[in-house]
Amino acid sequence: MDDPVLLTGAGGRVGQAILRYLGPDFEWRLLDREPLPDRKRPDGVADSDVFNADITDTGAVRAAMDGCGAVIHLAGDPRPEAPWDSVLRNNIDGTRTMFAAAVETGVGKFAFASSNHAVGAYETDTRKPDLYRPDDDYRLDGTELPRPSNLYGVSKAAGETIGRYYHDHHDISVVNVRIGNLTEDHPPVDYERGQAMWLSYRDCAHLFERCLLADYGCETVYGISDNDRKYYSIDRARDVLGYDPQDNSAEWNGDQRTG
């Protein structure tokens, strides 16, 4: 991709995973509500390409996005317990502002960071804990309707629907990535659910790289590594995006890789 990529929420965990592995590979515009220190910027990103702004600020968003070919939208209130006034402003209104600006500035691709919380209520008492185990064949594949587990999940489901609207009416390519449990260095220890939805930093970066480079219309995929334990299918991410994850939570024992 020759045009710049706008990354919102650049200072957060997902943004930093992406920049750690993809920093030299793309021309970046970085946006975060908090000032972004030098240690969180890839080499070569000029001050003029770093934007300290709120994603509900239409003018600031347009200025950051002008001339970009793609957007990776991560910014928002990430708290599962976030109250309604916050998810409404930061996650729903902010996402609509981002999509509207993308259409107005001619952005071609938009990768939206959705969440496992958008479908968390599929984890019913009758399915748990078996669905977290390798011999269970229950899978969500991205074709199911959202079933949020909290108001944060409601806001992510709303973001997916906003993306569908802008794709259908404005022909922008949209991919919703329902991110699992992103942790650095190793999977969660003694936590079956976290191991089943583990996403390593390098697989996270690779998945969003494919969101930037692949051709698609409007897709919803799951963002996890290739874990033996899984109840999210990554087949759609493989088939449509060319996702080829390298990590598996089963290869770790505590904080030590076994394979």
Given for the second form:
Number of protein chains: 2
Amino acid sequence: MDDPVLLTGAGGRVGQAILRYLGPDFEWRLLDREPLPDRKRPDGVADSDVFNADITDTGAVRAAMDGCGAVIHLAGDPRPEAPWDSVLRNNIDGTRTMFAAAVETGVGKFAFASSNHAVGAYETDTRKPDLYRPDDDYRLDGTELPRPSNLYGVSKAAGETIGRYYHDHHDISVVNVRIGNLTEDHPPVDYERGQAMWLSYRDCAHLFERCLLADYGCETVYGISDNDRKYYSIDRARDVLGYDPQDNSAEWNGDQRTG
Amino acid sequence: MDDPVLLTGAGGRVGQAILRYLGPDFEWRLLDREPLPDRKRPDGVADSDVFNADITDTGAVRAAMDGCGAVIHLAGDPRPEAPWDSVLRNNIDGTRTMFAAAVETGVGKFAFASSNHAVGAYETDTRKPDLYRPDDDYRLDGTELPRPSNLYGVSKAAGETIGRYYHDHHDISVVNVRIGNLTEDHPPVDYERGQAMWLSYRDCAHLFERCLLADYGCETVYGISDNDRKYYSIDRARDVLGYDPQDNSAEWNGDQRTG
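What about the form predicted in complex with another copy of the chain, after the form predicted on its own?
First the chain shown before, then all remaining chains and molecules of the complex.
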């Protein structure tokens, strides 16, 4: 990836995980609705490559994207309990604005931050808590229809479908990453579900690096570490993207790494 | 179904097909954005049961829905080429308004008019035109992920996901009907694709009648007649809803019925 990569929501948790590990490896354009302080920018990113803008602002999005080879689109309302009006505007309309600008400006690859909340209602009372346990073989693999946990999840599922549309009708590769439970340092403690969908910072960065470097058409993959507990398959991410996670929530006991 | 049924988009083509055949069989509430002339109302529907309102108007929708046992939601921008801003507002936001009002007012069943355009991009160049022909066994069955033809199709897929969410989290039965090519009288002439997804008026009315009368949880079915040419399975509609179509586009030759 020689061309610049536009990262939206650069100041958020996922954005910062990506920049911590991949900061020196790509030429970044950073977009965030909030001003991005120096500590949140990798060394060497010029002020002219930092955009303080809303993703529903078509002109600002186009300007930030101009000349980019790829987009990692994380921006949006990240709250599972976000109200409809906010996810309609920020997550659905905003993602559509991003995709439209991407095809207009000739971006080749688009990685979209979807969410486990797009499929949260598969965690039915009859499957819980068994599906969170290492000996349970229930798996979602990305081919299943959405079953959102909440309206935020509805908006993420809609974003995936928008990506599918732009891939099918334009020359752009699209990958939807249904991100699990990203935490800095150790996995969630005393929370089986969180351990089952844990994604470490370095695995997160590596997964998005693969989204930038691999060849694919249109994919929906799960973004979790290689946890013993899991109900999301990472086979597709391994096979198509070359994802090779290094972490496993089972290797932590409380806040100590055991593996 | 003893309680009234709210029909949105009552003046449109699908609404009129339904009312032509089911007019006397249910107690109707009719909602349309355009004033509904007498010729478009079944006999006996009082003025007080006709609502001239936009489905994004929460108050008007609630008033129309109050006391209803079921909703058939057809209203929206029906144009495959509709621009994003219109489908975002009318089809996505409007459908969400409808579902939210339905669970708030205690509606038990909700039939949503989805579209073949939610999955139109499965009709790839390598599958065309074979999939339109009687000897081809390619089938979509409603379990596949959306692949919209256009932004209208994106909006219909989003509506399906909204329905899935409200079903999973509230006590409401939801059926998404991916309507094919509804024509009055004869099937499309010299148009293989249209013949493959033809839905006659009487089969359309019968299918929505089954949506009102059958017991189900959350379903996505295809709305086509029992055509020899088909690439949509109607097995699920038969099995779960008791759909028993009477028409077949192969029984017409030009504008003459041959069967």
